[in-house]
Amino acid sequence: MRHHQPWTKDSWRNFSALQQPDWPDHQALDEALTTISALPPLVFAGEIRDLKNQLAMASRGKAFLLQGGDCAESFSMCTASAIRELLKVILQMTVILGYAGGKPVVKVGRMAGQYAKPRSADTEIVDGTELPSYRGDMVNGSEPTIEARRPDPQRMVKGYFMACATMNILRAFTRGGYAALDRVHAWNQEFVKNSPQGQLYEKLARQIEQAINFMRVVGLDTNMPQLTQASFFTSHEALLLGYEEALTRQDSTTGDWYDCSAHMLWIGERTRQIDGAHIEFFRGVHNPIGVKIGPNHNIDDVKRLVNILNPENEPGKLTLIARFGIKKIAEGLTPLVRALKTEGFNLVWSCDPMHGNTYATASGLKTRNFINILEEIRAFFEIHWQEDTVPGGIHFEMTGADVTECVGGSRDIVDQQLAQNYQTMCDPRLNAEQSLELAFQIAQLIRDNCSTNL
């Protein structure tokens, strides 16, 4: 079925929807979605439009998108400290990219809704027993029992309230003084402070404090929102279409439809079929949309997808998130960028250097190598510069905790050390120290290119 019929927020139901849980009780599912549809939106249309405007700047090279957070949020980690620690790292990276890289940073967290995960198979073998796959806390439990793995639609209702609590504390931190630039020193985690990255960051923080103090000395107002607050947006992979539909609302000022579960949603590699339900749903909402593109794409399909999701060719509306892996990015991204540039599409190009670089150690733990992540980022920038297009952003799986999930970095974590503090529910994440190290490297890339073009 083609996308030529009038769009409604439930028209996706006429299309094939992949990666949806096998809900055992459809009446319970309907009741849960009815409950959610009556609850207040998590974000607002005006905020979504603000993000789109900022992303439009990123598409022109006038800003840089930093999108990061957990691979899969868990209900148990919906705590003030866990949210604060992740926000802290994103704020630090923003300072590094903005101050050292010389561009405004668009801050988007993988937060307040990243509770559902696509899976490559419906079942998995755990200790010799075949169980339904864990699909994220919004669907089922991670415990390896039949009871825990049964999809429960009430988990979507719980997910809404967890997202609501997360949004509440994010708004408090970013608007209530915690994100003020004169607090840059307070964002440096204890375990990072004595690292080379922590010391570089402290040096940067001192420079910022001196600049703010100079503004005060010459009589400029340092209580302006630009210095005391941070604009921060949320995003998640929009997988559970019933949940997304229940939170889709019509804006009273414009009449446009917005998915108010998050400011930005993205469509994964496994659900971006041209004739699929996810594309049908997201062609009708006015949020900025991301689409993950990996090595198995078809260029003509990507062109069609761009036309369906952004028919007005609106800057800031569509972000293509390249996730190729270091071995495939050169052969895969170059012809894609070239072909879409020829079409004249307004796009934000972002790099996900995580998903294409995952491998399993001898002990069976999934990990990623810091060097591969950095090299994919470098290749991403260089390809765009060669093609005279804009490398507009970066998409990380990261945490504020002192985890040992990705090998390498300045602490040189090795395979044998991963088990020391391997906490992830799903994919391996960068810890705060590794995240800062990448931010400094990216800032250097941005700065070098700016000086080359002067």
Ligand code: PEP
Contents of the next structure:
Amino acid sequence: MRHHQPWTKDSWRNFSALQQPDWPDHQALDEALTTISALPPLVFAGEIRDLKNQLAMASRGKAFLLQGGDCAESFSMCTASAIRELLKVILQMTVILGYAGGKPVVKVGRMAGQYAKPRSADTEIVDGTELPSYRGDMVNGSEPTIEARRPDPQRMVKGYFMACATMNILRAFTRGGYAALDRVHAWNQEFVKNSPQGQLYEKLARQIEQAINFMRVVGLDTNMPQLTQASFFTSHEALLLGYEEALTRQDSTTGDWYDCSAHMLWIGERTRQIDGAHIEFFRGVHNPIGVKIGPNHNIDDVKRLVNILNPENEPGKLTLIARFGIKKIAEGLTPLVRALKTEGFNLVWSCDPMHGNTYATASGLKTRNFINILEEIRAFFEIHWQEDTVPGGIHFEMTGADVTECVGGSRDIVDQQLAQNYQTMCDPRLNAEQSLELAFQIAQLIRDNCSTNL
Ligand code: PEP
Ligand code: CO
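Form predicted alone already given; the form predicted together with this ligand follows:
Below: every chain and molecule of the assembly, starting with the one above.
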């Protein structure tokens, strides 16, 4: 099949879809999807257009995308405190990055729907027994038993409601004053004052303080809605096409189709085949779309993919999320950026410095080293500066909790400490402190570049 037949929200069914669960009961699957189709959308088309406009600014270097959250959200962590703590760190990073770059930060959570995971192997061996892999809470349970690992389509219905609950509290926090600039700034001050890690960033924090004071001095009211409310968007890897189809709705004001399961969706490294079902589905919806690109890409295929997903070359429509790993980014990203620049594509280039840097420790825990994450980001920025293209955003796996999943950072978590608080359902996340440190480090990187170019 090729993508030249007319698009409908179920035309993807004529293509091959990788990484779909092996649902044991097809009637139960149809029932679950019918239920979801009748439920209200999670987001509204107008909001999606607003995000697309903000991303269009990011594609021109007039805004910067910060996307982050869990590798896999879990139903059991759908609590006010877990959501609040993650939102808090994202907002803190926003102030730091916004100040350093001198541009608005587009905030997108890997939240309210990040419940389905692609896996490199269909099964895993636990204590000598072969079990189907855990594929996210929307598919099966993570407990290592045959029963828990059996895919259950009712989990998609439950996932819809979990996403609703998450969305609802996010809207409350971001509209209700929790996200006010004064508060977020005060949290950053606290981090800088009260932790030895934070003290390294005192100078930058003082400059931010001065900028906010200056606003007050010139009579800008820090209570105005622009400064007390944050626009915050949701995203997830759009893996389960049945679920995405069930939430795809026609906008009554424009007649266009939107996938209303989240504002932004991305296509993973494992499901971006040119002739695959995921590309077919996403060529027809009007949301901003992300595509992960790793070392194993073919440049001509990426060009085709860009043309299929964004035939009108609309700015803000397409974000390419580079995930090469520290060892491969220079050799892999440079020619790709150059080739796509020649084509004149309007793109947001974002950097996922997590997925190419994963490795297992001697004890078998998956981890990532802070320094590799930071160095991949540095390489990403430097490549774009050199090629005169725009480093438009970053993409993190992170949490607001004090976990020990990634090694390094100025507290210098070492391999042996990982087991102390290793909570992730899937890949290792930055903890709150490591996330803030990275934001300060990136801020310094951006400011150093500005001053050398003055
Ligand atoms: C992810 O973002 O969790 C993921 C699976 O990434 P990738 O598709 O880049 O491997
Ligand atoms: Co991941």
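If you're wondering where the values come from, they're calculated on a predicted model, not measured in any experiment. Under this definition, the rigid core comprises the largest set of C-alpha atoms superposing within 1.5 Å between the forms. Positions refer to the first chain, counted from 1.
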query	finding
Residue shift check between these two forms, rigid core fit, Arg175 Cα at least 2 Å	no
Core superposition between these two forms, C-alpha change of Thr342 at least 2 Å	no
Core-aligned C-alpha movement of Glu314 between these two forms reaching 2 Å	no
Between these two forms, C-alpha offset at Val217 (rigid core aligned, Å)	6.4
